[in-house]
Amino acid sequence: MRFTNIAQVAGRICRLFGAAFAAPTLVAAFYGEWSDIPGFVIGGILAGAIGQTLLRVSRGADDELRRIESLSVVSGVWMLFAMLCSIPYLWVGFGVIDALFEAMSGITATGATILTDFESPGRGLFFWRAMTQWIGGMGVIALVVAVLPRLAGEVRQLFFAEAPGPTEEKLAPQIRKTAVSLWRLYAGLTAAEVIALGLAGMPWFDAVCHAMTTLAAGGFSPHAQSIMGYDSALIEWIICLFMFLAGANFALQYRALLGRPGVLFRDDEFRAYAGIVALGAGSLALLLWAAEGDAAPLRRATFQVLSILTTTGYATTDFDLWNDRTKLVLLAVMFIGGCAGSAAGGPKVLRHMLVGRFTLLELRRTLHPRGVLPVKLGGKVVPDEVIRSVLVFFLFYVLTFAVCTAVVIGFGADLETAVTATTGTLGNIGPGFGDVGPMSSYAGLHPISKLTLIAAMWIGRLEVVTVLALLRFEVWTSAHWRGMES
């Protein structure tokens, strides 16, 4: 493997990321939280130093990357950034594992937290939690490609190695224009939500934090009771709207804003996504009304279904106290996720659609063995290699889920906690049931369980196969690379 090429690109990305630490430093200074500032300064300096060192050792290398090298850069950068993001947490007194857990949860936009004391941390740290999710929600590489023109022309595969979902959605012939367009939409929606939440009565600092974590489908909140703590129907409906947008394909939304709104409703995945939201919210509302006589079942159900489906992870109620039938609805949508090309995590609606259509066609083939029955999506035939990649994804997703759940159970967690903790981290959702419910945290889990779930968040954000592909021994041998170059 050409490590100098990998170091060259990673160095550019890391050096740029160091500038991100300036924002929470300014916020901490504005609120007079001087004791927290050194953590951000150290993180920024260290990120810049690592980036510069990588550039020095890779001097003379070019930016052109093969696919496996792109996967290596993406995987390595996300892990390195989680370590760098943990420095401010270490500075204020978090343990090493807890700091890495919170940082990985932030940069992967998971929202699982070990934080139990929401009074001690300063606003600079809460802003940092939200900002890491905002950066991670759209994608670190997408931001870098948008900012660094030279890098954009050489690392097309790097951009798509990070992009969620089985398709490569293009907006412009040049990859940098695509990244810039997506970030403009992302930033514009974030600003719109800040204004809407502020006008609805949420404190402006909280509005900024929630807007960043909503559009990132992250779910970190500066309030100990999440959205429930604001007790406002208007705020909940505003967040519902932006969670729905965060879980939809940003490329389609961009086209709709350019004057082609029909593109959304002609898209098979978007229609399925909207249908899942309607079905999930409707069925959950009926169950809440029948079982608990909920005064606002539709609002509460819509919020929680969107929060879990889009992997945002907010809560307007302690749904861990609901009965098993209502919790089953949330458990089902945990395994679906949002649309491909969105900020949402999880397996994605599109993959479920492809597997469902492939399964139905296989059943038809038993009756018509000689028939030509291709899988179609949007009127187009889906290539066999896409179907294979989707099936492989689900295979490894289930295997990873089983292994992580077994480890968490092995280190003392009950079945409900272990299953939903793994689902919540591997799917980048955040809260689960039991000891990791919406009004609880992951703080009580065994350190080995936390390390396992840190790995699950990383694997889930990189969509499983990316990481597993790098674990193959031959990928790292010189003989393998000589064979590919010949």
Second form
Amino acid sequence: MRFTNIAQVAGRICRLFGAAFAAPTLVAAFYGEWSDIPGFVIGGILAGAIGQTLLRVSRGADDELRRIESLSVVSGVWMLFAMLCSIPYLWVGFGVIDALFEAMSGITATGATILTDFESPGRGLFFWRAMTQWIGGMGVIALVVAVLPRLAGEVRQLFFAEAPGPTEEKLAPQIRKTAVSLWRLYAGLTAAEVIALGLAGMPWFDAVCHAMTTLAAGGFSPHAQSIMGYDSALIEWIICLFMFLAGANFALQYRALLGRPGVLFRDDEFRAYAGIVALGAGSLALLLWAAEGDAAPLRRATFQVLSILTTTGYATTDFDLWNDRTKLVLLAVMFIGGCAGSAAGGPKVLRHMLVGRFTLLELRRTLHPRGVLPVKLGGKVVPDEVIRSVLVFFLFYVLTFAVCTAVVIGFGADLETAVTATTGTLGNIGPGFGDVGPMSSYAGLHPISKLTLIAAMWIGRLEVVTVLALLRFEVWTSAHWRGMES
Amino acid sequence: MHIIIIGGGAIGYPLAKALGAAHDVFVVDSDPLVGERFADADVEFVAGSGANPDVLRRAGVERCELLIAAAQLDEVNIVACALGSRLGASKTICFATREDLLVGAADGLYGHFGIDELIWPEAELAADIERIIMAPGATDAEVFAGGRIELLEYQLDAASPLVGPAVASLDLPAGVVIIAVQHEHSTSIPRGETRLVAGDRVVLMGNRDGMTQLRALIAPGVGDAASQLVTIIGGGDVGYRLAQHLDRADGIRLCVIERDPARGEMLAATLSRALILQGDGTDLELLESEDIGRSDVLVSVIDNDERNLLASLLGRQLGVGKVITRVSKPSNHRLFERVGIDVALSARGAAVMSVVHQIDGGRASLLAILQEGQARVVELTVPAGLRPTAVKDLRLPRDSIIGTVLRGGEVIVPRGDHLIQQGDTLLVCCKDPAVRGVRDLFVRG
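I would like to compare: after the form predicted on its own, may I see the structure of the form predicted in complex with the partner chain?
What follows is the entire complex, opening with the chain shown before.
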């Protein structure tokens, strides 16, 4: 592994990221929150300076990245950005760990928060919180690839190390054109949601923040009671629609928008995803109706199932108060996640489908030991490497889940809190049950638990293997600088 | 008709022999040894390449009504067709050895090559096998008039309801008629007083509804075509094409045994429901462990006659209902059926038949050849000017029978007092010697 090459690519990405701090600065200035502005300015300058320094020390590097170097760039950049994103929180007085937690939860579009006081932070900071989710939802690298005319390194490797899902899907032969198309769709959907929410009566600032965190499947809300605070059926249904889109494959939606709406329902994963939404919402509505019998169980059930399945994490009700049978539906969809190639986190519908089909075929193989039984998706054979990577993903996912849960329990949380806090952060969902329920926050956890969950969000967003590959011992023993002498 | 056949090999030779008696056939081949084979045939041999315009001119291409390119190389065939159509051949048929070429032909992309029709023999064989599978219990099957008329051949066992009474008093479904019977290797056209015995192979023709009822009557245990278990041994060109078609047929459960692992993966990738097994179709252990004996139909289409025979016999031994086998060497054909294979077919035979079927014989065109060539089905159109005449007054030659009448869109199975009128299309089954008589039937009238 050659640090020189990593530093060069990371430096370019980092320098560009500094520009992102301009947006919250303008918002803060617009609302006259002058005392918050230095936090953003420092963040921006620091990002630029770090980027410049990395470029300077890496002079003489060649353009090519090996696979492990690409993974390092992606993992490193995401951690670095989380740190940079935490600067405005530090400025307004958050503790170091809390600031990093909030920043990582933002950039990974998780939506877990340590915020308990929604009154004192300024609008600039709430905008920044939503905006980090918006950028992280589609992907930092995807944004850089779309904006920079030419990024050093193997763009394809970088792009897919960050993209959610086990398969590589392109809209055009060039990755850059794919990234531009995806960002265009993403921005267009966000704008549509802002308008819809605004017309439905939500304050425009809140509409912008919510639109950004819906499409990112993030879940940060500037309102202490999340969507429940607006008490509007129309707003809830609008957000349901956009959460559904955020959890579906963007490349597929792009093709559908190009005039072939049929592709949506010919896609195996999209059909399964729509089926899970219908089944989850239906069964939850029945359970809610049986338990409480009050008005609009279908609306609350649909909203909550979509919110957890797409890993957004909004709440229109304090679902922590539900009975266990009802909570079980939400717990089940927590482990599913959205579609591959969406903004959602979690293991993804596609991986579940592939593992399910693989398992069924293995059972069939006991009947026909000589059978040629490939896993197929949409009529095409899924290569063995992909199946293997999916199995490895689940193994590491469960392993990471077990380790993180153990740490959180070890540092004083109860079982329900620990299990759902880990699921909520590793799956980039946000809220869990118990002490980390939708109307409470992660603030009460032990600092070590918080650090563990920060790592869980990072590992979960980059789909486990990208980060865990760096744990190999020889990656570090072979690491060196090159080109420093010249 | 003036016909030029390019290539006197495995396809050209039987074609030339089949067509030589009734037409002016010129065979073009660059190998003089091939010429010697044709010495005894009633055809004209022209030495030279089919891709050479001078050679084609020597074969009289400017007067040619049909050019059949059946050389071994696809490229030669394509060039021959292109030249032939430029030089005056009114129609060209091109034989191909690869499926890719068939795709372009199906899309009508070969017009500018001067190819009117492209035949890939393997596809003809696969189509024949498919027809037989879709008619469970039958040993031969054909369809005419876009599927509105069906023809089936059955071998009768002692329990068959057709065995015993005279044909005239048989209780056949409406719209079905017996058109030929083979008793101890000799085919005849049945008359009212003919009695069928066990072991006879009978050919029946009729409309679709009638034939559906007939299937239930003759092969009640076999059930519907749609609920069969079919095993294909060999996933080569024929096996793959057949599997593709059966894979789409509702309810047919399909199993393909293929020896080559890479080919097996390709089959598994493209077939959606079929079970692909990697192994040797002649491996008894594999056949037993996969319970191949439960199959309703076993199709053995390996590219090797001996291994096909072995696989088929193993299948028969394990209790498969019907065995269909590919045979390449014409001399093996009779042997295969003698040792218990229900249907033996060859790709070349199927291809030759498909060409012979198409060649217009004036007003009587050949639709099918039955029972090893002892009988055939021809199609005639009743010319304008004929007064409506009852079937029994038509003075049909001996050894011929009108199977069905097509009038407009309607399919009629005529009785003796039915009136035949101008514009009717008759499907007549006759023994070989009676063909001329049938053809001449309306020429004077």
